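Shown next as structure tokens: one chain only, the form predicted on its own.
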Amino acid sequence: MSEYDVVIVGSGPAGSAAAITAAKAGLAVAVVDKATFPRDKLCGGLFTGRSEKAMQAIFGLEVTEDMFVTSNHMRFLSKGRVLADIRNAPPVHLTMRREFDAMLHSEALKAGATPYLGQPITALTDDTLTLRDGIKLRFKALIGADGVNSFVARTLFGRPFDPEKIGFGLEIETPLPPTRDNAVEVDFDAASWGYGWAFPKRKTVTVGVGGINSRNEDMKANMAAYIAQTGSDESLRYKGQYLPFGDYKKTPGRDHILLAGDAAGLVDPITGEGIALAMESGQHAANAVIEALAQGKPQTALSRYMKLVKPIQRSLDQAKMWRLIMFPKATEGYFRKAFERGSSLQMKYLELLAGEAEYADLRGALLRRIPKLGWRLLKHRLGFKGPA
């Protein structure tokens, strides 16, 4: 049986960030993933300024033309009707997760992590992990970064997510039409309590819809309508996956076993930002383990981690508050009109999407709108149809 200071389950952005951080600190690190790399991953591939900063800080990597497409052209729609077409927006980058995740995984191995790939986990105890081929790995701490359907989370809590709160997304990778511009498109009404996205890459466009699963009875119908709206290839088979959509785990682990990235539910329900939060939480989890093991107290890893990850959780709480303005029937029209007018709300949203602003920066815009929003909610409750 091989023994490690920390075993990391999953080698996407969260797992690779945890692995490289722990390995550089001198820990004996194993990385376990049921897939081999490169592998596909359902994700729009939006890479914000926040993601760029995290990648630079953790991996020492820069945004390069061979891995990323950069655009400062944003187009926002409501069921195909253009709300705003902005050609000088704060820039965002777009990447293919197949190549991007493989790059991060490679960096983790260069730092000294030992890979165990292509084998799913069959058993997990407090100090031992067993793979399908019978290999057993003993650990002092473990970080579960194994996605929304996390085996580690299921082992700890009985289920990986709350089915009433989880999101679900469908996606295709359609050929890039020669006449298409490089606009990053978001349609706020392609799904209920969610949105549609069309993100241009070098040779393809990633087209998808996602929203809270329990509020979308027929996501395939939403997807078919959005594919027709975007003029995408209707013959392509959909890829589907559950999405955390802001339903994070308030206690992301137990003692010396931690959860990071999608496994911890760390995805922004408004912007879809998940890559940055994955890298940041993976680094935080590794640092918590490093400190706990240095003190000879691996059981304190969770309490240390919770302090580090708290700002991310607080940001997601604020995102969920904004979701209550953007998506309910009583207020969605107000948000769309404010966005269409080119208000400060529009610019703040652009900065948020680009990773140049935090939800706290939107607080003033929200406070100025509370009286009118309150009146709209009251009218909706009373069934009043008069003017605002």
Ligand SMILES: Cc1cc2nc3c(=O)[nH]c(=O)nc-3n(C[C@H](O)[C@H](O)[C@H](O)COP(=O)(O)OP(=O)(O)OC[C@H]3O[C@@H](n4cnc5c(N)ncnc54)[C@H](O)[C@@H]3O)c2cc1C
Given for the second form:
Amino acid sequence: MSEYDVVIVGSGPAGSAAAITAAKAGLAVAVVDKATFPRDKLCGGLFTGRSEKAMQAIFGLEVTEDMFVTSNHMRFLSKGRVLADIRNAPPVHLTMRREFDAMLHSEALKAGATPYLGQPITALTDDTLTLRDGIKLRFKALIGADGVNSFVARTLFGRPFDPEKIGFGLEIETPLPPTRDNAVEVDFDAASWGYGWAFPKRKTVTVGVGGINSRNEDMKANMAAYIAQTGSDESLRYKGQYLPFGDYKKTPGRDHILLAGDAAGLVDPITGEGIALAMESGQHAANAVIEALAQGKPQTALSRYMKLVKPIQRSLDQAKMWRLIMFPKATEGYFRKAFERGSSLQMKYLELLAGEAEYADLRGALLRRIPKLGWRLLKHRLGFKGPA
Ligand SMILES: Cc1cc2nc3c(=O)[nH]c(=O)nc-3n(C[C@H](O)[C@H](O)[C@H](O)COP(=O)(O)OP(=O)(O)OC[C@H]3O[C@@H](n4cnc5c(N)ncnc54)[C@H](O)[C@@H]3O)c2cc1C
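Rather than the form predicted on its own that you just supplied, could I have the structure of the form predicted in complex with the ligand?
Okay, now the whole complex, with that chain kicking things off.
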């Protein structure tokens, strides 16, 4: 049996961030993934300024032209009607996860992590992980970074996520029409409690819809309508995947077994951004393990991790407050109008997407709007149809 200080399950952005951090600190690290790299991952590939900062800090990598398309042209719509077309927005980057994840994985290996690839885990106890071919890895600590359907989370908590609160997304990769501009498109009404996206890449456009699963009776119908709206190739088969949409795990692990990234439910409930939070939480989980092992107290890893990951969880709570303005029927009209007018709300949203602002920076804008929103909610409750 091979022995490691820390075994990391999953080598997406969360797992690779954890692996490189732990390996650079001198721990004996194994990184296990059921896939071999490069592998596909369903994702819009929107890479915000927050992701860029995390990638630089954790991997020492820069945004390069071969890996990213950069755009400062944003277009926001409501069922195809343009609300705002902004050509000088703060820039965002777009990437293909197949290449991006392979790059991060290879950085983790360069730092000294040992790979176990191409087979899923089949059993997990307090100190041993078993792979499908029978290989057993013994660990002092383990980080479950195995995505939304996390085996590790299921082992700890009986299920990987709450089906009532989970999000679901459908996507296609449609050929980039030669006449298409490089606008990053978001349609707020392509799905309920979610949105539609058309993100230009080098050769394709990633077109998708997603939102809270239980609030969308027929996501496939949403997708069909959005594909027609965007003039995308209607013959392509959709791929679908769950995504946590703000429903994070308040206690992300147990003792010396931690969860990071999607496995911990760390995805922004408005923008659907998960890459940055995956890298950040992977790094935090590794740092918690490094400290706990240095103290000879692996069981304290969770309490250390909870302190480090708290700011991310707090920002998701703040995002959930904003979601109450953007998504419910009673207030969505208010949000769309404010957005269309080019109010400060629009600029804040752009800054948020670009990673130049955090939800905490938006608190003032939310408080200012509470009286109007309260009135709208009341009218909606009472069924009052008068002027807005
Ligand atoms: C449709 C859709 C669109 C999205 N668009 C965006 C976007 O534009 N921008 C953004 O920032 N985020 C987006 N996200 C969210 C983002 O994709 C995730 O938050 C991010 O990938 C989480 O990274 P992770 O490392 O936690 O998990 P993952 O990237 O899912 O990696 C998990 C890894 O674990 C491995 N694994 C899984 N199970 C096992 C097992 N049993 N044994 C061994 N290995 C296992 C997998 O092979 C995989 O390599 C989107 C998500 C979806 C579904």
